[in-house]
Amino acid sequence: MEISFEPLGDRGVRIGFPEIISQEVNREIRAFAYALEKEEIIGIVEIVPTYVAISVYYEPKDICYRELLSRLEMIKEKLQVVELPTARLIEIPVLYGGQGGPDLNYVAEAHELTVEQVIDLHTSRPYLVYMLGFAPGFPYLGGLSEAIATPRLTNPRPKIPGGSVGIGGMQTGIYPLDAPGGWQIIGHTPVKMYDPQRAEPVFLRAGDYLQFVAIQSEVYQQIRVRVERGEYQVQIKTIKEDEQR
């Protein structure tokens, strides 16, 4: 696979990757990040994995470009031997429609499909989590049927609630805060996917594996309250990658 390096300004290298987004290409960007994580280099500040690219930012009085770049060659040069964490499948639970999901219907009709055909369509198998962006903790989500891809809304809404579940086009995902959006929203979940209280605030990592389940309104308000109170687990699988391709 043809992997590029070039600068990304005065304190970044971008790592380049096939201009596709597909399973194949995010594998091998989980793993150059992975891999490179693990090399712990002195100087490198953030690495950002993306739908097809890797940003990583240092500090030059620690590292140059120059060794760096030889770094990084070096790890594309073993980056076939890399092997992935066990992968996590993530259980998320979701009440479609009503004031939570104000687009759900549009998207049932847009289709010709019934509400409940959307939901079962959403929820019928598990998205991987190809890259995190936007806001903290939003997740872009791979695998969307294509019978219920719909475009995103002509004029963008100025509030979307934190935790509402969206599509847009061919992507799906939940807004993990309050923001200006314009996806079709469709459902809501009550549990939180960034918490700064939290050891970790970003719930959700790329290259976990995201299964929607449809809930009625009595166990969503369970959940929630077990969510304020911090009692509520989400259920979480490991998985090994090959049993979802």
The other form holds:
Amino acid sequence: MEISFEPLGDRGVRIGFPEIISQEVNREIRAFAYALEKEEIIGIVEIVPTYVAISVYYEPKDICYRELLSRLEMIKEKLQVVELPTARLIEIPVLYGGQGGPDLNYVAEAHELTVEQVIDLHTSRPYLVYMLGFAPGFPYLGGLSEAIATPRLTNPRPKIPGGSVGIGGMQTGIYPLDAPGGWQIIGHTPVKMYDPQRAEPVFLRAGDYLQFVAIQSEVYQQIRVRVERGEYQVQIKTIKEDEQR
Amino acid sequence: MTGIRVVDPGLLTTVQDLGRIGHQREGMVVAGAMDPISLQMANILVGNPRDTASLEITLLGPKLEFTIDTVIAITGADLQPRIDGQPVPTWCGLAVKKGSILEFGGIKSGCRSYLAISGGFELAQVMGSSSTYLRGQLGGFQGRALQKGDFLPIKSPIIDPISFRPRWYFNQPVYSREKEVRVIRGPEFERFTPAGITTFYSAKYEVTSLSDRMGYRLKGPKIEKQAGSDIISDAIPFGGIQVPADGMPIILMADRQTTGGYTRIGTVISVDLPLISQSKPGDLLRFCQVSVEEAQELYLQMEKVLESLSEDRLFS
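Okay, that's the form predicted on its own, but what's the structure of the form predicted together with the partner chain?
Full complex below, order starting with the chain above.
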């Protein structure tokens, strides 16, 4: 796979991968990021994996651009055998429809489906977290069924409550904070994707898989109370490398 | 408890350090001082570690009362500070008495001042930083800008305010209203036409009123592109310059989103970031290109100065 390096300012390097959003490119990015972290290069401050790149921020006092490039080249050479970390599958409970999902009926009508069919399709498979960005804990998910892909609203709403689960074109995702937005909102999760009060404000990571699970309003209320008390833990399973699609 | 009482908060006064580093992959905004060099200088002048959280003061300064004898320093913009009615120098350590009132007369030069207090604030860190991230309502003082009646607890000064005599005086920089800003070419440089690139490096761009901690929107001649303005969402560094469909550059600053979807024409070099942060609407910017090597050389020189001043402990 073609991998290139270029500066991102005087304290960053962008590692570029083929410009296609695909699981294949994402695997390569995760493998490179994993190899890079294992290398523990002194001077690297943080790395930001995205759809088609990894951006490496570094401290020039500890490592200069040229030196970092040669270290990255070495990792690239060794990357023949793709080794991936164990992925996590995280269950996100969602109350579909109702007040928290005002566009569920519209999405069903637009595709001539029943509401139940939309929910089944949305919960039928795990979604790969390609990257996080836009806001703390906002996941860019891949793998939405085309049968429920729905264009954004023509007039974005000024405020979508944090926890809203939506569909925007071929994408699906969760708003971690109150934000303006144009996605079709089909449900709401009581889980806080971002909570500044928590020891780990954001628990999702790029490379995780996310599975939506439909819940009823009673369970929703129970989880909500437990979230407020700080007692709720999301369900996390691990997936071995050969099971990762 | 000892601290600072906020009599009047000013336009936008927030607690900032060098930012929330290490969590951008979670989508966590870095925040931190818009002018990191001035913040570090303020800390050096009061004997603090360089990255200690201080107050970032924007255009119209606050009115603050000290409930302890301590040592402070004000750097960055010249907003004409006064203590108990008397003008005081900027870019120099100042002993203040318990009960003193600090206020600001108005903008003389620049946009953002930094107020460091010897010993720093007594504030809990969030994800390793005391920086205020306003949109995320996190960090700093209750995740927000200061308000009237707030009380910010401060630690005991690490310099004795009674015997304090500043060892160094630095000149207040004069922030010109027209600046040359050095940039490194960005990842989508080739998405622009040769004419577009020439425009970018020759025209003057005006800072508009749509400029804040998140980004500076500029206006001037349209920068022409070969292809579309959208890219697959990717990381944006501090000082990254995006050009959306309208062809007007936006410089992404401390509170920028971690990733964005517009073509990146370049990145402002680290030592020139203060030139942007100290700009106000109406100021003019002109861009010129430098290599990564040149930019890093300048950065290392600056770091060397800050490091040696910091080690020298600028107080008796």
